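Starting off, we have a lone chain in the form predicted on its own, written out as structure tokens.
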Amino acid sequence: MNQFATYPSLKNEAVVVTGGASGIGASIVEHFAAQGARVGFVDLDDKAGSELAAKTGARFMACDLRDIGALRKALAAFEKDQGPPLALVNNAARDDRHAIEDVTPEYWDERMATNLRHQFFAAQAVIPTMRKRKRGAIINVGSISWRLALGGMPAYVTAKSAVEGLTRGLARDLGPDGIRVNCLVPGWIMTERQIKLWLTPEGEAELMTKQCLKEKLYPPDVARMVLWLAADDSRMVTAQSFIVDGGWA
């Protein structure tokens, strides 16, 4: 049986994930809740999100990312109730597929709102704290699917690209403040939706054949990288991109 690390620094602390009623960020905020860190998340799906939180005793807020103002009185509340958050992770996103002459005007924009834009402002609210506490971490969940050019959803890989732009740019304005930014590239995660929707025999099989380690990922698996990015443990890494991905790209 395969032993995990646990990270003392992250004991007692806030931490906030968006998008964590199902999927990986579910898993994330298990974990979160595993090391005994005080978690708060939010999410569109009320009712995953209302069991999670009875499961994990994370407390959760029913929001849609794509309203700023609801965002950010979320954030607000987590952190009266919680304290000073230590990290904030930006895991909300959706890969919904679309052909490139479908998209509107107000498609794309909808699709910016659901996969970039809140990543900004949710940093944007906790790190005033932060700063006050010198100490921070930021992280922000991009996808390999840009990197290995896939068709079929342009938007969202548009949204996903620019999420490793903003990562180093934050990085670099918040460094001299001791807050570090990173982000987490997950491969292709076995979530529910993803076996429900995308998953084949064919699609499988093809994977395995160009995954180095010949073995499907899983929430968990993205769910450690990100305990480590936020505990002190990385204390000194910073502006930078974590693959996990089984050896795809």
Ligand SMILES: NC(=O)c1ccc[n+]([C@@H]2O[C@H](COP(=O)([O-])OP(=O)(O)OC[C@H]3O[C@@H](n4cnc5c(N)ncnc54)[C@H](O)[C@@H]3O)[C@@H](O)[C@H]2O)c1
The other form holds:
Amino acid sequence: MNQFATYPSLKNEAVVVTGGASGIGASIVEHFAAQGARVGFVDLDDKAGSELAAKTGARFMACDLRDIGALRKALAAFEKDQGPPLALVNNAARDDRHAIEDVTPEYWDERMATNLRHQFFAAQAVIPTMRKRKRGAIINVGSISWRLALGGMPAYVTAKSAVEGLTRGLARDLGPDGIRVNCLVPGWIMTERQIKLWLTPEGEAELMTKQCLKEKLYPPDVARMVLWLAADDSRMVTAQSFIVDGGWA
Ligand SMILES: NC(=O)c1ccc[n+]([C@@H]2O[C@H](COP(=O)([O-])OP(=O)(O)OC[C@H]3O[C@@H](n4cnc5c(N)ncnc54)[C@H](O)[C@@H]3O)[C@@H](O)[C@H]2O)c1
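Starting from the form predicted on its own above, please write out the structure of the form predicted in complex with the ligand.
Zooming out: every chain and molecule, the one shown earlier first.
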């Protein structure tokens, strides 16, 4: 039977998660809450967000992250209420499929706004108080998709590859202030959305031939890595990408 860690450095600390209402983000919210952290999360899904807040005691802030003004307001309100966040988890994204010939300049920009831009501006919003404390962890969620050269979503994979560049650039700028920035790269994680939209018996069989570990991954497998990256246990770890994919890539 598996046994998992408790991190004293996360207890009573404020943490913020984007896209926390469902999927991997919801599991990250639950895992931080179980560590005794004070969790705030933003999402545009009102219903799922309110239900998760009621279940975990986390604070839900309804917000569309494509609206940077709204994101800034939500993060400022959380900080005023809960104090400076120890950790920011930039998790929100949408892996909508799109054919090359259908992509307009507007759609391209929308994909960047959904999958990349908010990660920078959420970091920008929490950096000033992290700097004052000389302490903080920013965890950007990337994707294995571009490393595997997956097709059918060129704007998404472009944004997700940039998440790793953003991570390394921020880590260099923020290291002198004691702020660590890392990227977590999920493989194929069985969220409700993935199971509903993309999982087929053939796809699962193929995945099992490709992963070293012959089990499907679920959101808690990612959430536990996020906890470690936020905790003091990873205190000298920054500017890195961590792949959680059962050995697929
Ligand atoms: N599930 C996988 O297999 C997988 C693989 C690689 C990478 N990822 C990455 O993991 C992260 C989480 O993915 P997931 O599978 O849990 O997705 P999900 O769709 O299950 O959950 C994403 C959450 O983000 C929210 N969200 C989306 N756009 C938003 C916006 N504009 N404003 C506010 N909230 C918004 C959604 O409402 C949802 O609650 C993403 O960054 C994704 O790219 C997932």
